[in-house]
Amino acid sequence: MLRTHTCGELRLTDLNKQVTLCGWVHKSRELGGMTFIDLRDRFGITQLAFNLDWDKNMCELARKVSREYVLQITGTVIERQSKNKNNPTGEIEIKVTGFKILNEAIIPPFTLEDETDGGDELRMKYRYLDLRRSVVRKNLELRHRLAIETRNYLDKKQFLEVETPVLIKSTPEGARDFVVPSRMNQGQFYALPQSPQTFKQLLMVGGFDRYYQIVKCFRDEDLRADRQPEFTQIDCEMSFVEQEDILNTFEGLMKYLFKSVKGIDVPDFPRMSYANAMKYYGNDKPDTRFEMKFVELNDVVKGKDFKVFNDAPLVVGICAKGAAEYTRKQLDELTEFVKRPQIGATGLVYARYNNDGTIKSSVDKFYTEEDLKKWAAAFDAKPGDLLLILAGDEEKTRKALSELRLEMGNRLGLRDKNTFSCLWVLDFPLLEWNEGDPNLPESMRGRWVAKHHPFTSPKPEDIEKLKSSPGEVRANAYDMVINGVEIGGGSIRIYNKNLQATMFEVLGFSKEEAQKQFGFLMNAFEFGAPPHGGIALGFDRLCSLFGGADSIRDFIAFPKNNSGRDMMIDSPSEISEEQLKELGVKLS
């Protein structure tokens, strides 16, 4: 070794010791007669400190060195006369008496400091110089914990870890797949797996129980702050049981990696129907870290001269506490950001329930001040509320005010990173129509497609309006919330291979085109599959949660930009026409 000691462990009860320590030169500062360098490694930081009347040459070499040179240092640890309470070797610093520099360095493009000047796409490209700053060192350290942990609670509850093969079969159902040419099977592809489901399923039909795997997936889609083109995700799987048994063994694992890691308890999580979640919040993944629930006014509203309610399938509202203070600019604002085409509202009405009971409204030549107090009463509203109110077709207005009550959470304060809200969303439609999603495959559009994935159960007391109501079915499956995030989902699956081809049959496929892309399960299942289910998690959004950021990026070594890039080896790249002619593919 290189070292006895690293930067981040020495402290007053090491005075007096011989260390030798090496690292990059995190700041240097010249005071008369001495010189101080500050030596940061994984660790932490140590303050080196050179002395012209200790050694006059070794002072003037300290004074050479530059930002993130790379230095192996001896000396003897003694304490600081200016301590640094801030920085856990800050009672002490190291006495040099030798010193070489391994390896010299230019000027980083940006500051390695916590609140650095360099912008993302600058960082990106200089992703290695960025790994060195400790905030982005703190995340993927949190990273590291939470795979340990939950390694520790899936080993002790008897799953074992699987590998599944990462060139597999290209598959219709999902996001578009990306492909990968076979030089030996020229014309051929293997696709990269979106997710292990079919493996883990035929994993249980092997008898294997329980299994689990902190798996690379990856999915050709468009890209946001929570998604990469390849992410990580904690993926199991269980025979023999039933929904609550796999929603009480992963609320177990939350719960675990809350406490272990975060030191926090949290309550037994809620449960809440798609419908009501959708009903109550306009959102399948709902943020109940504060309420705001909708409230449907067509009862109240509707049979006055005010032709945009009289004339609208849905009027429905939100009650902000202790916003009627708004000023008609902070309105404006909100009106403005409800008409973004993102979130597709025609207008805004606001009605403010004053402090003295009075109520005043953006519509009051339609509405008498009674009228308003029912509104008042329909919300539950208390003098100093702010009453919310959109107007338009069902789904787009439900959508724009779930957007609404969210954007009015962020402004009251009422989303709070360090507030953990943990529930479980239950029996979702099996089945939903798709008329023409661009982000789909155009063979998906226009028909039935699976809500989850198509090999997600039903309700057993549904299963007969598969082939006669199949927009009724609710599927056997449920997702995890946390604070407005989807952290997984998962459900029951279909291990009978009669219902499997119902469902195949369902949603589109010939008996022939089930059979191509997926007899390989379903001759599994003549063989005795038992009923088994599972669940996903995504393991780049988990650990952002835990960390309190916004994007998964953060919490990734080597991530992609917003156009799937990689900036630091410039990635996707063209290949060379021999490459291309030695996997017989063509370009146009």
Contents of the next structure:
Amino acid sequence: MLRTHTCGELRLTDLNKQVTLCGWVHKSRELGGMTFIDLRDRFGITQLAFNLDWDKNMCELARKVSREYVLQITGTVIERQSKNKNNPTGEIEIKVTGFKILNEAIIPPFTLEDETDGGDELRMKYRYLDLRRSVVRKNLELRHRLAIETRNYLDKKQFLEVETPVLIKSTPEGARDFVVPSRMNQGQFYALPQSPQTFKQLLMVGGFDRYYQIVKCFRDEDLRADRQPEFTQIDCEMSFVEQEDILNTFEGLMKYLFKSVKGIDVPDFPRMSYANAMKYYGNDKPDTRFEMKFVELNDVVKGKDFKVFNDAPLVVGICAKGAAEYTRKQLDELTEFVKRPQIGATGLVYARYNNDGTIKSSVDKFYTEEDLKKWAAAFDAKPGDLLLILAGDEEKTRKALSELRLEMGNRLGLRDKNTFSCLWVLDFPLLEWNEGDPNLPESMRGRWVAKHHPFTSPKPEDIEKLKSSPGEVRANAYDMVINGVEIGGGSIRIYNKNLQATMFEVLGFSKEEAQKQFGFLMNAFEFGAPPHGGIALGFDRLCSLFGGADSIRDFIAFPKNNSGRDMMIDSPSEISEEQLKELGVKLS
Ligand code: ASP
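Next, report the structure of the form predicted together with aspartic acid (ASP); the form predicted on its own has already been given.
To see the whole picture, the full complex is given below, headed by that same chain.
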């Protein structure tokens, strides 16, 4: 080894030791006849000391190096005059006696400090430099720890880690596939897995009983802050289980991760039906760090002269505790917020329940103080509270109010990153009618699509409604939600060939299409498939949640930007005529 110690490990107990360290020049400064260099590696920072009086040449050499030079130094551990309590090595320094420049470095395009002056794109272009920043490195260390502890837990529970192929055939999971042309089978394409769904089910048919894999998945979707075209899942499947067993096993995993990685004891996860999540939060992944539940007001507000409420299929609101003193300006901001096209409400009605017991609303023209008292009672509001009400079409209004609720949660400081509120959302509908979601392939529009995926089993008591009223069938499906983020989802699977065939029929596949695309799975079900079910947890999201960040990007070593581009290697990129020809791919 080129070193005897790392830059993070020397302490006062090492005084007078002869050591050799390697690392990068983090910073240097001159102080009279002294020069100090902070030498950095993955493990920490150690101060190097040079003195004109100790060794003039060495000191002059030290003055020549600049930031990010790579050094190897030898010296003696001595006690520091002015100690730095914030650095674990801050009580010692190295009196340098041997000095070698291992490599020079040009000045980095942004500062490699915790608070950097580099913008996102620049940092991504020079990701290898960004990785030298301790905040980014710590995120990846957290990722590593979570992966290790996940393996520890699942190994103890007798799960086997099995790799599944990356070059596969398209499986519909609600997104577009990335495809890879095959040179040996011209005109044919592999697809990259959106998840190993069918393979893990086939592993169950293969008798593996308990499978997991920390695995890359690929989805060609429009990107958002928390989406990447390639991402990682903790993918799991179990045989001979019911929903309850999966919930217990993976609630157990999450509790274990919180305890072992963050030292936090999380209580048992409450369970909420999809129907209630939508009714009380307008969202199938409610942030339950705070209450502020929806209150429906149709019975309370209709029948006066206010046309907007009278005509609306739904009038629904939230009560923001202690926000009655919001200024006109703040209320106008909230109105603007709900009217933004992404939110889509036409307006916002508010009522302040003042501390003196009076109530004033933005629709005083239509409602007496007595009417407003009834509103307050419906919300169980107290003096000092602010009522915020939206009206309109059921689905849109709930969605908009959900956004407003989250916004109020932010404004009132109710969404603390160090508080964790976990729950299960259960009883999802099996199917949803897809009118024209531009995120879905053309072929999936204007028909029923699987809400989860086509392999999810209906609740046994709802099977008879599959053909007559598909929209009413509930699924044996569940989502794990933490702080308003869908951390994972899964289901008990169909394992009967005929039921699977019916499902494809309801989804609009002809017999031939279903056989062509999924024959391999349905045939496998004829050879004794065990009852099975599973779940997949979004590993990048889990890391960012544990790291208290909103974006998953800083928890991925080499992420892509919002256009799906790797800024560092400049990909995607064109390929040569020769490559295209070999692949038999023609560009029009
Ligand atoms: N394959 C599913 C997904 O990626 C998870 C599952 O059902 O286990 O969402």
